[in-house]
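What follows is a single chain, given as C-alpha cells, in the form predicted alone.
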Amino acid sequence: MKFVVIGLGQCGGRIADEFAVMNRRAQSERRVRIITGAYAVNTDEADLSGLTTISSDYQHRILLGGRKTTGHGVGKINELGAEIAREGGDKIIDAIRATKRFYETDAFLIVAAAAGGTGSGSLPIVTQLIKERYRDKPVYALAVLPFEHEVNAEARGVYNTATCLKSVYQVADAIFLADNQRYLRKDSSLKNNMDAINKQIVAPFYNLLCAGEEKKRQYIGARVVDAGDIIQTLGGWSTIGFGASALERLKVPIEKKRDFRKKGAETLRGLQAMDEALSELSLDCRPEDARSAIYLLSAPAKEMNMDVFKEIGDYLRELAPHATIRSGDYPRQRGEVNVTLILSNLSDVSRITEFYYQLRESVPMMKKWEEEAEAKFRALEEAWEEVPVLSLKGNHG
C-alpha cells in the first residue's frame, strides 16, 4: 500500500518526516516504495526548518499564513489554524498535483497533534479539502493525543483536542489515534522522548505497507495483505500496534524435524508477538469494541504454518468476537516473529469520552476566567480615568 503523507503543525511535520525516513529504508532494504509523497505544512517557519528528510523545497515544506502569523505560528489558537488552512489550502493541492508518482497512491494519511494550534485547527479542514478533490482515494487521519500533564495544565489543550477530534471524525474515512502518554519514558530527556515517540508511532506501518508492494517471489506471502484488505478494514476510530518475539535455536536433534517441542515453540512465539502487539497498541482500548481488525504475521517462511495462523486467529477472535478479521503473512523477517495489528471501527473509546467530559467542565471555567479578567481591566480603566496621558503632540491644555 502506498500513502501520500501530509504532516500539519510541528508534531505532524516531524511524524511525516519519519514516514519519509521509513520510505528510504524500504527502498534501501526491500527495493519498494511505500510513500509516494511526504509533505510538511506549518505556520511556523522554524519548525519547517528543523526537519531532516522531507525535501526542503517550498512544494514539500509548505508555509501558510505568512501575513497573519509572520512565520511564528498561531499560538495554540486552533480557530486561527483552521482559518489559515481554509485560505491556503490551494498550496497543498498544488503540491500534491506535482507529486511524480501520485498515480500510484492508494490513500492519504494526514497527521497532526490534536492539542496544538496549527495541526489541531487544520486537520479537519485539510482532510475535507482532499476528500472533495480526490473522491476515489480514502483519506485517513493520524491524530496524536496530548500527554496527561498537558491536559491537566492547559484548558486550551482540552478544547483543541475535543473540537479537533469531533470535527475530523465527521470527514475522515478512518482516524488512527496515537496517545503520547503510552509512549512516554520518564527517564529520558524531552528531545529524546519526542524523537523516540515519533519513531514508535510510525514503526508499526512498515511491514503493513511493504507486504503488498513486494516484487520478489520468495517474499510474497500465501495470503498477501494489500491495499484492498487495509481499506476494507479501516473505518472510524482505529489503533495500530506491533509486537515481536525473538527466534531461539532449540537444542533438539537435527533428525527430529517434527519434534513436538519445536512445534509448540513456533506457536508460542506467534502468540507472544500478538500479545505484545496488543499491549503496544497506540491507544488503550478494549478489543471487544472493535468491529473490524487485520493482522500481519511476518517471520522466516519456515517459521510460519497453518497451526500458528489458526492459534493467533482464534486468540484474536476470542478478544474481538464482533470484529470482521482479515489476516496475511509476510515471509520477510530474520531472527524474529512479529505481528502488526490494527483494531478499527471502535465503538467506544474512553480516552475520547474523557476529553468531551473535560471540555464540558472546562468551558464554563474558561468563560468565568475571561469574565473575571474583563472585570479587572474595566476596574483598572476606571481607576486611571483621571490620569493625564503623555503623547508626542504634548499636552498644552
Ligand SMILES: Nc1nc2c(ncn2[C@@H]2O[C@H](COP(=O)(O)OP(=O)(O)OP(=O)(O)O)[C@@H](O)[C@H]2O)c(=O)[nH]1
Second form
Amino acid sequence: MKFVVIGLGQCGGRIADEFAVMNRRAQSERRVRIITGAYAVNTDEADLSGLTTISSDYQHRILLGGRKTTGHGVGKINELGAEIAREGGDKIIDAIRATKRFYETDAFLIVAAAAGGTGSGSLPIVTQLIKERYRDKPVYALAVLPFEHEVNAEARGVYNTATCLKSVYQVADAIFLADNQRYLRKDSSLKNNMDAINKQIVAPFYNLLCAGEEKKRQYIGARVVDAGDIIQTLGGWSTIGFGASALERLKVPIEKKRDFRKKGAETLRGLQAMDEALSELSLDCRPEDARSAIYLLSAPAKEMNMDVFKEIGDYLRELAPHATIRSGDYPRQRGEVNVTLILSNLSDVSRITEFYYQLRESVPMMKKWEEEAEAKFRALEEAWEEVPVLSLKGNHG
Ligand SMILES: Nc1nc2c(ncn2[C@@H]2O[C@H](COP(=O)(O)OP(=O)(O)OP(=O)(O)O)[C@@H](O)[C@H]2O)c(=O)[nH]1
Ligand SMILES: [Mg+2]
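Target state, the form predicted together with this ligand; input state, the form predicted alone:
And the full complex, kicking off with our chain again.
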C-alpha cells in the first residue's frame, strides 16, 4: 500500500519526515516503494528547516501564514492554524499535483499533534480539502495526543485537542490515535527524545505497507494483505501496534489460562508476538470495543503454517468478539516472528471522552480569563480617558 503523507505543524512534520526515512529503508532493503510523496506544512520556518529527509524545496516543505505569523508559528491558537490552512490550502494542493508517482497512491495520511496550534487547527481543514479534491482515495488522519504533564498544565492544550479531534472525526475516513504518554511507559527518558517516540509511532506501518508491494514470489504471502484489505478495515477511531518474538529466544507466555505447552513452538511465538502487539498499541483501549481489525503475521516462510495463523486468529477473536477480522501473512522476516495489528472502528475511547470532560470543566475558566483580560483593558482605557491625544494628522494641507 502506498501513502502520500502530509505532516502539519512541528510534530506532524517530524513524523512525516520519519515516514520518508522509512520509505528509503523500504527501497534499499526491499526494493519497494511505500510512500509516493512526503510533505511538511508549517507556519514556522525553523521547524521546516530542521527536517532531514523530506525534500528541502518549497513544494515539499510548505510554509504557510506569511504576514500573519512571519514564520514563527501560531503560538497554540488553533483557530489561527485553521484559518491559515484555509487560506493556504491551494499551496498544498499544488504540491500534491506535482507528485511524480501520484497515480500509484492508495491513500492519504495527514499527521499532526492535536494539542498544538498549527497542526491541531489545520488537521481537519487539510483533511477535508483533500477529501473534496480526491474523492476516490481515502484520507486518514494520524493525531498525536499530548503527554499527561501537558494536559495537566494547560487548558489551551485540552481545548485544542478536543476541538481538533471532534472536527477531524467528522471528515477523515479513519483517525489513528498515537498517545505520547504511552511511549513513556517503558522508558521515561523518552520525554525529551521526540525522535525516538516518532520512530516508534511510525515503525508499525513498515510491514503493513510493504507486504502488498512485493513483486517477488518468495516474499508474497499465501494470504496477502493489500491496500483493499486495509481500506476495508479502517474507519473511525483506530490504533496500531507491533510485537515481535525472536526465534532463538522463547519467553514464558503471559497468559496462563491457555495450555501453551501443547502448542508448537511456532504457534507460541505467534501468540507472544500478538500479545506484545496488543500491549504496544498506540492508544490505551479495549479490544472488545473494536468493530474491525486486521493483523499481519510476518516470519520466515518455514515458521508459518495454518496452525499458527488459526491460533492467533482465534486468540484475537476471543479478545475482540465484535470485530470483523482480516489477516494475512508476509514471508519476509529473518530471525523473528512478528505481528502488526490494527484495531479500528473503536466504539469507545476513554482517552477522548476524558478530553471532552476536561474541556467542559475548563470552559468556564477560559471564559473567566477572557473576561478578566477584557476588564483589564477596559480599566486601562478608563484610566487614561482624561489624557489628551496628540494630533496624528499632518498639518501640511
Ligand atoms: N510524538 C511527538 N510529539 C510531538 C513532537 N513535537 C511536538 N509534539 C507534541 O505536540 C504537541 C504540540 O504540537 P506542535 O506540533 O509542537 O505544535 P504546532 O502544530 O507546531 O503548533 P504551534 O507551534 O502552536 O504553531 C505537544 O503535545 C507535544 O508534546 C514530536 O516530534 N513528536
Ligand atoms: Mg510549531
